[in-house]
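First, one chain by itself in structure tokens, the form predicted on its own.
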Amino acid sequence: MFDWKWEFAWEILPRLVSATGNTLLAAGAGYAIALVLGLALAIAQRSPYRGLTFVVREFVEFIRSTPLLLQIFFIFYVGPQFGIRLSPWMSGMIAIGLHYSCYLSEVYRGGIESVPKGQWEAAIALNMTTVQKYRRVIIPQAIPSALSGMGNYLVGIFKDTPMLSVIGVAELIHTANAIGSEHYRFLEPFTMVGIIFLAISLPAAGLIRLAEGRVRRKLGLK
């Protein structure tokens, strides 16, 4: 039977808002890691040097195939182990932004190499530096393509922060389950977690398709 109590759930609302401001805070930092570090392997996969090569792809491989929730167990309990003491926060952006930043260095070689190679050539005829070439020349091209699958890790990366609540972060679904197991009543929080998520994001993608497109008109690719 459904029993919704209205007086508790507005009773809990300041306390899932509140959790709401830390989800948005470890997804947004996670994004902030994944969109610089992604970059970076991006382009080092396309170093001249093998071995680097060799070794950055691999690493891409090893954690896109490993699971989120191990690479946060890991960089929280073992990381003691070898001396690498961070608190849950700081474990839990880094692994999200470890984790996303291969996905996204995917998305960026897909928008580098689809640079016409005129663009490479140019480049190289006008002696500009490795730093130069993609600063002025590729990365402000290869960005458009890449902005839709940008935009999808983003999303990807709010809906996973629930992930954080198994070493004691204090986001969504933690919070939710700490209401429920204190009042013995799970309906109301986690279904009004459901709707918070879904709030965030629904407008968020729609938002990211209209700067998607603002950005390739005016650059006229549309």
Given for the second form:
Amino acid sequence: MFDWKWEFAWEILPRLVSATGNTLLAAGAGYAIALVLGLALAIAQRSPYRGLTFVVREFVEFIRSTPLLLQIFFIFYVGPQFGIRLSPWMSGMIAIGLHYSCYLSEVYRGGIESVPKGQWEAAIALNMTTVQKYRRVIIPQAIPSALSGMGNYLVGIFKDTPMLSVIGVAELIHTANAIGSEHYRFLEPFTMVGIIFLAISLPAAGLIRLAEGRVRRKLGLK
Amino acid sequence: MNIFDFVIQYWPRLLAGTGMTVAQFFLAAVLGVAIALLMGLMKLSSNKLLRGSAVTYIEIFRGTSLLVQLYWIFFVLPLFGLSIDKFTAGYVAVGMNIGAYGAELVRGGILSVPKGQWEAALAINMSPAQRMRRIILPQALVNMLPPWGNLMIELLKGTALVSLISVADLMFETKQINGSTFLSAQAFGAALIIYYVLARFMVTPFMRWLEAYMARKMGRA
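Following the display of the form predicted on its own, present the structure of the form predicted in complex with its partner chain.
Let's see the whole complex now, leading with the same chain.
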């Protein structure tokens, strides 16, 4: 049937662990980009300029309905055609950050819409500028209801990093593939990658739920 | 070469790829819905073994990446003597992955059916199977259709990954064309537009229609 070789598994473990570092780094960096860009997209969709709102809305829809894999290829290969050379890491981060910023913008949008209308009116009544209004009144109140969605996409981005392997980012799947073709053994590397993913994403999902509860309590939201 | 000339020159391959993407989408959707129903019901079962296996299945498939699952099914299963061709491996992996996400929707949909409906079915002496099939599931289906619309878009996007095990879908054809012509912007741009059209003008309208149709059937429209 099958022969799981423990010595082989032990031998490749250090390489997989260091690749896990790369995976986490990619997920973290991509998420940081998505958090910032997503907020910008969410606010742009609420701007009074109809043209801007329309363009951003359609852009978000477009990115959300097309495969991330294709977007990664697009960014990696199209740049050089116009003389812009991006490293695999760079294009990977841009692609994944951009893709998830569109998802996060929807989460933020939901959060912003959940802020009661009176708060907006009060901010106007206090003669706040648009920046002050968002920074000091709206966003602090929008974040708590957006928290669970934000957490889900952190785990989601982590699970999508394997797609970066196609342009040569040395994350888990890329490393498992390399090990597999060096030794002609795919059972151990791919199974271990699966277990590593489970071992990180399941506790992460639990931790995020805990953190969410804590932030809510801290903000006095029960 | 602008994108129109590109499409005029390469449309047969783009069309063949799109056909394969649509085929993978349909097969994965059928498999995914079946698994979602089965696992969703099992997770609500009072039998510990059934519930435990559903939870394990759902956590494994939601806790790892689709790409990891696809590679595992394609490269590792043959070592267990279960060799499957790439076409089957593709839609099976995507379907099993979507099924795990769908199971949660099925579960949520069933739990959203008001308690009175369960009691009424009990009162008129229906068997558990009858109650589920004739009273609960139809109502649960209407409740859970909107999130299924999003899941179907995710499914369509997920099928792009089968190109990585060389299933000749739209993504694969595009990569091949790019490799031989280096017309990256045109090739990947055309593919992006095709995926967008499939998602926005085929999948989404169909799901909207299905929602309206089911609501009408249930006398809720």
